[in-house]
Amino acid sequence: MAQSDARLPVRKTYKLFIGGAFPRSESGRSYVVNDARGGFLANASQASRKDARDAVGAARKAFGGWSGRTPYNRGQILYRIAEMLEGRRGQFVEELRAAGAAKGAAGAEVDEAVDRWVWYAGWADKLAAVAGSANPVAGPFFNFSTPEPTGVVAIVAPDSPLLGLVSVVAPAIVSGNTCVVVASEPAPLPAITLAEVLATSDLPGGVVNVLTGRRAELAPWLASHMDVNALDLAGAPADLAGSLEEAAAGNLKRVLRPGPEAGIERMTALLETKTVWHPVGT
């Protein structure tokens, strides 16, 4: 019998990102992924509760090497991170259309999400000037108010599979944050693409941890969870938002309610204001 040059493809098994690592959920679960016309796609790791534990234990790991790196070094390994975002442009167009953009509309799209991310990238050295102040007191003292980074981030992402990750992800962690990102459930291969430079990237395991999976049945969980700090509720569907800000209030986080997709003010909110009083020299 001739031997067929037929091969078979090696098909991509879409995991989590937890600390650096690529695991599959400890569930086992997965769930189907299809394309824009509802053939299928992939299959994707359904995310469970222990995986959503194990993702926050990894950003509160990585938060303290992350937000005492200088703001300068921080800028830095961002603006790689927007070099290999060029470098993959293909690929991300080619998910983009996948999940029903057209061609011009997806190609747009991720010029738009790198632009965004060089964007943040450049606050990274000057949010403390901005957010910051010297404040004038009655008395012989030097006052100043100074930003530093609230915790541990989790964030539901927008179901623009690019641009609206990046309008969240990258306010995060240019200011210093670590984050947990449910990724869009209806198309996720995007998420865990962008998972995949960072893993190549400089930054280090665990300032974020993407799930993919159901977001009623993470969500809950994240905004309970007593070692997140903030809440940014970006892509909750409206009937979960207000149940998870009742469970965020728990441990007082802080809470982003859907907004504008870019801004200064998506960094100040993640931002806890220190002030410092010092004596005058003699």
The other form holds:
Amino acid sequence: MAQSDARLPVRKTYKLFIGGAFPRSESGRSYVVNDARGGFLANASQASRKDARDAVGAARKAFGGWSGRTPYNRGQILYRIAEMLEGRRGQFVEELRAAGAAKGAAGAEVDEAVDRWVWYAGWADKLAAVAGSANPVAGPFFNFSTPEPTGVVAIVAPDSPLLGLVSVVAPAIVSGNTCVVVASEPAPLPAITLAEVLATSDLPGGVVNVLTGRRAELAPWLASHMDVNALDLAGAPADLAGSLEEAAAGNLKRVLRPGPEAGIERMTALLETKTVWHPVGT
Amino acid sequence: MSSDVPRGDALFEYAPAPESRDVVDIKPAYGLFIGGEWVDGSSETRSKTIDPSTEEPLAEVVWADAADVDRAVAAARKAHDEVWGPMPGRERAKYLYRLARLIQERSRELAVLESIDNGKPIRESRDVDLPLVAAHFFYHAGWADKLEYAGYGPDPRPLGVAAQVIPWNFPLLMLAWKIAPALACGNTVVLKPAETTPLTALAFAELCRQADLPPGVVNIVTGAGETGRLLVEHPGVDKVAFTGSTEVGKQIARAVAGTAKRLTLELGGKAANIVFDDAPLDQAVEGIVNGIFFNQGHVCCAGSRLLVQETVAEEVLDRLKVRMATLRVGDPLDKNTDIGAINSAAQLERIRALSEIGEREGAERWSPPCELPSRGFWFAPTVFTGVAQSHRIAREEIFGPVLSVLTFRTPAEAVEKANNTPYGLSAGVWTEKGSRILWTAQRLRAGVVWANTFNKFDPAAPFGGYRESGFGREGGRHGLGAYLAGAQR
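Mind pulling up the form predicted together with its partner chain next to the form predicted on its own we just looked at?
The next block holds the full complex; its first chain is the one shown before.
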């Protein structure tokens, strides 16, 4: 950071993001986050099991309201997130550079992250038209299938600290799910700054909850939590993914394994399909 | 019992609550919007658009001639070939999102302008038209970068230049229905608003400039039927989209016959609104009122034929008359107004003529006591009972606040009467029984069926007609097909 002789900059305290608020970890723990050259950047909160459980509780509490919004309204809010992120472009470029990205790459990553929010925003009121159907059953019945959000999604975010995070959070929430996301462990700071964007975009508190800390410590609690409906292992270390999937079997969570995603799979993997039958007759 | 019908003076007196006109800025004269610039136009023909509630002139507009239409089509072609067609969908999307936001930001101003130029109540322009306009741009913005998911193949392409001609009943909303999907799919447009309601389209041209939309992507040419004819018959257009009367729709269909132009038409209607004996009657009455008196009945999908089951006919009519007596007709900018001004002298004349024919043919005419302003174009909400299927008021689109009531005994008879029309745009069904809603909906030859509601619109829901109400759909995944190459519709 450039130091000015005239004025000492005020540094930001990086905390967690749970239920729309920014608490410190209840454990009182933090860990040092360094820049790419090993210099001190900040202390990040080191979330605990209890923080994870609080975050799941907040996500569950937010689910009814968020999934009950009209798709149009959710789309408007996701687009608002893109607007707010674009407005903070400079701040994110700086944070990504501090995390080791080259200047051009940092700018490109922020641009791509903004555009990704825009892409997902448009899906809110189109997903049902693409993933739903009217079913021509052989009988006097009106029959249709609509996609619905699965519920609370626990996400282990990949290490790409902004674009990777956006790429897993946006497809989870666009359809009405709420989520608890464990940010990149080595580069958690952009996730907390993104939480500031989310907090000022009319996104209801609890729809996205961000934990920073040790993935190996937090992910197993989320994977085995009985009030979590789905688990996204995008950023889970290879040696952990298998055991997390196994823990997720406890309540048959929908599991997204790590690996490249294509098209709309990240959204459809987190949807249930509901089929409704109704008789036709006078 | 008709003795329950309150007299006009039994209504609550409301103090006038006019929306301020100060938010709009109408220029004395407008040119044409071509290639991102305001141009004078080579035509000498001009006309004044008027406020139908006062008959006062608002602004002068040009009636574009062949040379003007040529320029507009050339500008659209250039923009399509060089900029808009090749542009990645996600960049097009961002322009459309900008337009959606600009509309949201200026929606009050646009609503007031719409009410002044069109005569519709501010309550409707503010609460229905403008929110839907913004929603249409927002919705289609989202498609611009997802067209490969819309079901038209892996790499759907735009058609090119779209010639779009829209009516005066929902001026800005019809603009949105036309321009948003065309642009989302990569087409450029030349749009002609109706000669009596050009002002919001011209205001939209300014929004295109504020959004930095590339020049030529949207071109607006004003004028009357001749300008529209020149536009749809221009050899440089690839696609024609028209909303208006069935008569003109047929002329356009003949004009594009034998060309490679793609065509969609959204035309007239004579919708049946069917009330079964088990319907929730209070809701049904609200739906009947909304169905025929919304926007002064200037609605192609208006529920202009009420089909009511014989056993509840008397009760429904009594309740309907009580409700009609509470409708407030008057100043479109007054927030209490339910029914505003008829859009033009010509339209008022048509409504009057058909209503007189209705009386002559033997139907019984009724309107609540209703004082109409002395200046401007007004027509009291009117209901005809004792209407037979052969009456002209049961067959022809009146496009005004006039309801024709027929009765039926069985569901099959209701369906037969509902379908006994060359039109097929919309229909309504009122019953508490879900299976009967679906049974009836299956048999109605109409593109939109509203059950226990009426006149609902959403950009995600396809809209359009069967038979002589036109072809093609607007809105939803289906609406994109009208603007993509290779798609059937």
